[in-house]
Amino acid sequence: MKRVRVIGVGPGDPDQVTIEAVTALREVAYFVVTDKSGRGGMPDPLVNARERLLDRHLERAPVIVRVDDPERERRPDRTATQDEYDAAVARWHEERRAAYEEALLSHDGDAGFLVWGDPAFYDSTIRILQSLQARGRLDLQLDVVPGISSIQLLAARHRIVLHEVGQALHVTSGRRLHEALAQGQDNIVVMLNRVIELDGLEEWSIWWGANLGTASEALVAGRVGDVLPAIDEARDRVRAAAGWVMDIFLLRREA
């Protein structure tokens, strides 16, 4: 039986990796890491970030097994409907499953998968590995180590509570924000933002953060109508500095 550990490593700051996660990092024989370098020939900054994190917490040089990350269909004309989007994600997951299977079959010992934030929030690693378990070619024991999420760090950085007393908190993706608004949600954490479209929400309050826990971290807060240009500018600065943007925000309709 091969033990596979899915390890939440926080939003980016090595100091926010839990003691349980450090123990797990030190117990596995190698790490399977997806790598986007093959798409354009440029180094994948997220691979480099994982390497720096491992150098910080391991007492030996890490063994990193890189697998080419298949490109997901993102063209608006191919993912406009929910069914088209779901089909594109399913194809992407299947291609990742095949790549993970090959990596695990080709290497001995326990394997680790590093997941930004917490594996339970908008990450495909657990479900892909469970699919791999079901295929039966590998006898896998799957373990999950939780991590500090960007949701928690966003609240800490802005020194806020994520909800008012007794208020619900709705967590969704940028793609489904307008669906949440149509449902009447008025306190919303939004993740996975390719673009930020907040038309009609100018009077709402927003607490926004990007690349939390990293050297390129940026924060903006205020009334949406006042600060949206500053958020757009900050996203551009973060992308230029780091080569990638992972942002998240809390939207709240104020009484």
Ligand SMILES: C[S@@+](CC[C@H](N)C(=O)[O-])C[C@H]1O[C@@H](n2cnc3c(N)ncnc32)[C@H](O)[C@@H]1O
Contents of the next structure:
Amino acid sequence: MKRVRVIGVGPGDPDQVTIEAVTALREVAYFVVTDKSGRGGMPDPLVNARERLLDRHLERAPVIVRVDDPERERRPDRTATQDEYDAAVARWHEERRAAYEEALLSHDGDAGFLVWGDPAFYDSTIRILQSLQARGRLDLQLDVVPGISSIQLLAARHRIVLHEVGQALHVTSGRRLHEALAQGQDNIVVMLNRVIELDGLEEWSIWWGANLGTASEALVAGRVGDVLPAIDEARDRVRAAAGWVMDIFLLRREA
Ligand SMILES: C[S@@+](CC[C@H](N)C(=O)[O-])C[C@H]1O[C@@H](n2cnc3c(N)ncnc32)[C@H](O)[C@@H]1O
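Take the protein just shown as the form predicted alone and give its structure as the form predicted in complex with the ligand.
Entire complex below, previous chain first.
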């Protein structure tokens, strides 16, 4: 039996890691870390962020097993339909699964997978490890440690509740925002934004945040029609400062 711990490590600030997560970080024998730096020789900023986090919370040098992140098909003309997009993600997961299997087979002791934010939101580590478990080559015991999500940090930074009293909250990706609007959703958290297109939503309110919990954090809030240029400008500024940008926002149609 091999114990595999999927550990949510928050959205960037090493202070935003729970005590349960720190205990888990200290207990595992090694960390499996996916590394995107193989693509074009650029260092992967999230690998560096994870290293800083381990440096902060471990009392010994961590054993890091780097796994090259397989190239994922992202060309718009190859991922335009939902079927094409799903097939591209399925291929990518299959390659990641093979890489994880190799890493786990070649190392002894409990393994830790550091997951950005919380493992339950837009992250496939649990799914991929479960499919590895189902294949049966490895006898895995999965254990999930929750983390603070970028969703929570967005709310905390703007000092808001994400929904009105007793009302619903819809969470989706930038790619699926138009579907949420067509369904009539009027209180929506949007993640995984390649571009931000809010045409027709000028009267809505937006609470936007980028690189939350890091030195390049940026926040903008207001009426969409008023603040979109400020968001575009802040996005460019954050990308220039950090070399990467991850942003998330709450959109609400005001009564
Ligand atoms: C692959 S998803 C992972 C989400 C993560 N599991 C969580 O709980 O926050 C990545 C997306 O989460 C959001 N995100 C993650 N970290 C962020 C941060 N520090 N600041 C702003 N958005 C962030 C962005 O929308 C980004 O595109």
